[in-house]
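Take a look at this single chain in structure tokens; it is the form predicted on its own.
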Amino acid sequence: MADEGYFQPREETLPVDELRQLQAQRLREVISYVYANSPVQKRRFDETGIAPGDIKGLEDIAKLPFMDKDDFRKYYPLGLACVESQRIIEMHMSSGSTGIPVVMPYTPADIKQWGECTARCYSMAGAVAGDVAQITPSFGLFNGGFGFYHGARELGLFIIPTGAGNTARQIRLAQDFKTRILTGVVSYATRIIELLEEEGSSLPSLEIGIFGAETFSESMKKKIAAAFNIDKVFDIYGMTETGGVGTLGMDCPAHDGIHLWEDHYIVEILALNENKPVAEGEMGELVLTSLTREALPVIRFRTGDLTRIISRDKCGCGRTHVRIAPITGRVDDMLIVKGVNFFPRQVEHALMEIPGVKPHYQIIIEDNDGIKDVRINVEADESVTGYMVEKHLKEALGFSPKGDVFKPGELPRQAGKAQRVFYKNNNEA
């Protein structure tokens, strides 16, 4: 694996002791910077009794107050920014259940950082300058399209900026321009595969698939790889609060965890609702601190994403940055039915293990006078029966869900990220 491409070889393979020294230095710098340039953060630190001089090493990070999505919404639109609006050249945002969006502003330095981090991901997947990269996420307030674009520009790829939708045209362009790299949200990859199967067509030049924005089970990854007839399918990671897709990292060709770029972010895995790290390898909530963002660095941001450390040792690919498990789910999306706790990703993993089951499914949580039940609807070939699905899910989840098997194409589709979980109140008139 050691010959896999690097975009920034030295930074990606820093000896661990040097990486920790760099993190400590950058932590001191970013805390001083935020304290001096964000009145909101200064007030938060003062209320906690923390001054920049108190942060001397990485172990002192536990002294700092947390941030979460509510902070972004409380100080919408730019109350958390560390720069004046005249220095901001771009912004992206994600919507939330409250209706108040999470906004991330960017300076030119932030765009450069974003592009370099995502270029590392492209290179890690085997991309080289001149490769044809097709970018299918939307180019708009959602950061996906622009994240892939900024990284592709840094690496010097031939960009086809299709954006979202018009799947027939996506396929035609990929065939005509010999797309080698396809990027997108996980569920849109399955839509392209679906149309290719209907047409009896293929993407013969495609070699690399980079997908993100949704939980991505190993079973789904294998299904997508088989359908596209490619070996390289990658799980790219990033979020609005860290600067967008690719800022955090991706899995390397070893596919043994997602590398997080530790020269740009400090990684903590904490017990839920506590300021206490879990034991190495145990599941917990991912907490991140931005070390190199300029417009709005997050400090101990509680992501709500659940994961665990796989290894801090040097990887077979040569990279020394920590590897975490693919995101299992979110703190707030765990489902409890009939006394069994599970996450949508576990359902997906189990479904994709059943031959003939397609990547489109629904998890419907039904409320019957306060008693919750679950219905799982799937699309599948004619050879798949409801009994087969129920039996496999019982083995995987520990209970038997209700549900139906639909023909391919019968379940509704959504633009953008797929909605997998639905709630139905059977008590309503």
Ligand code: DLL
Second form
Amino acid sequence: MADEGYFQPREETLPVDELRQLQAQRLREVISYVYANSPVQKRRFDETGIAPGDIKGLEDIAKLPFMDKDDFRKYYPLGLACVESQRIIEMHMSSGSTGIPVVMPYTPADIKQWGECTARCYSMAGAVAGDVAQITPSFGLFNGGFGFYHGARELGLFIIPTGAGNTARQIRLAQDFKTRILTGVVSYATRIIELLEEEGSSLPSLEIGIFGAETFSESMKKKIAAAFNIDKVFDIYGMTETGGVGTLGMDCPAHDGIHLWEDHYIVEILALNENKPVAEGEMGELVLTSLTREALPVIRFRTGDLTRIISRDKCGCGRTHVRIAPITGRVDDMLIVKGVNFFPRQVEHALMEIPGVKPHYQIIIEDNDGIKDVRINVEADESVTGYMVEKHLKEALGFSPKGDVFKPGELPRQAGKAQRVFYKNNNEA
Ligand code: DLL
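Structure of the form predicted in complex with this ligand, given the form predicted on its own:
Every component of the complex follows; first up is the chain already shown.
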């Protein structure tokens, strides 16, 4: 595979044994650092009977306690931080469903780390300095807009910071300024496509799409690539708790899994609701440790995201960083209907395979006298019938959801991340 551009060639292609040594050294350092600078973390280690000196090699990570989103909420706003607030220059936040937000503070060094990780992603997608990059997630507490921005600054791209919304203007700017790289949330890409189709126009200069933040099935990727008439669509991964979009990584042009930047993060995959690792290659919960963050490094953070290791071998692109499967969903996303387990991503993948189906859909879990049924609402051309949807989903999923077809534009749209799964209780009077 041709070199699609390393941003940091040495770090991205470090021989695996050197990468492991670097991780072990950084693990020792970050544990001593956190122990010395975060009273909350120190107390957590003390309670587990662990001292920094117990962490000698990578295998010792198993001795450390886990963190999860609840810890962020419990110590809101800055209780987990390792630095005084005077050293913080930026923060981002995600709200989730419980109300108390998850806050991530940044020092100048953290912004640099974020920018470099995200610049690796841009470069890996084929971006070079001077390219026009349009950034469509919001510039605000959500990390998406600023993450794509900091990365683009590192690489020296011509940034069009449109932020979210005003899709007609997005299209106009992309045409007028010849946007080569479009970045955003997956479902927003589909909104742009919808308007382009309505207008009968296109984005002739577009070559690279970098999308994430949501379930991203293979067939959705293909649909987006076909609609934009581009062949480079990438799945970028990141989260508030690791420092935002791009901190974790992206798929390379070989599209054989998402590379995670292992010089910055330690990757573990744990069996669901258990504290032990899965066998190599099995599906489990991704657990991450930040090695290089200053304001708030997470230690064994239970992400709630499900994935599996695809390979730890050197990739065709030359990078040596582990590859994981695209995120299947969140631990709590798994749906069980009539004894069949499935994830929304599988429904999306099956739906998008049907010719004429549009990338807007809802999965409705109905409760009828205690029995769960699934209804799929999907937008499609007139050529698609409910029966066709039902038949295809039965073949793909092994059970028969009801399929209702809507005209393009009929299903509600959300700003930001799309809500796909809805619950309906049909027993209510
Ligand atoms: O969604 C970061 C981001 C912004 C990624 C823009 C890509 C593009 P949070 O709001 O903190 O941060 O949400 C993080 O979103 O734990 C996953 O469940 C999900 N997620 C993020 N990227 C992907 C992806 C941003 N590529 C949570 N595929 C994560 C599937 C993703 N899920």
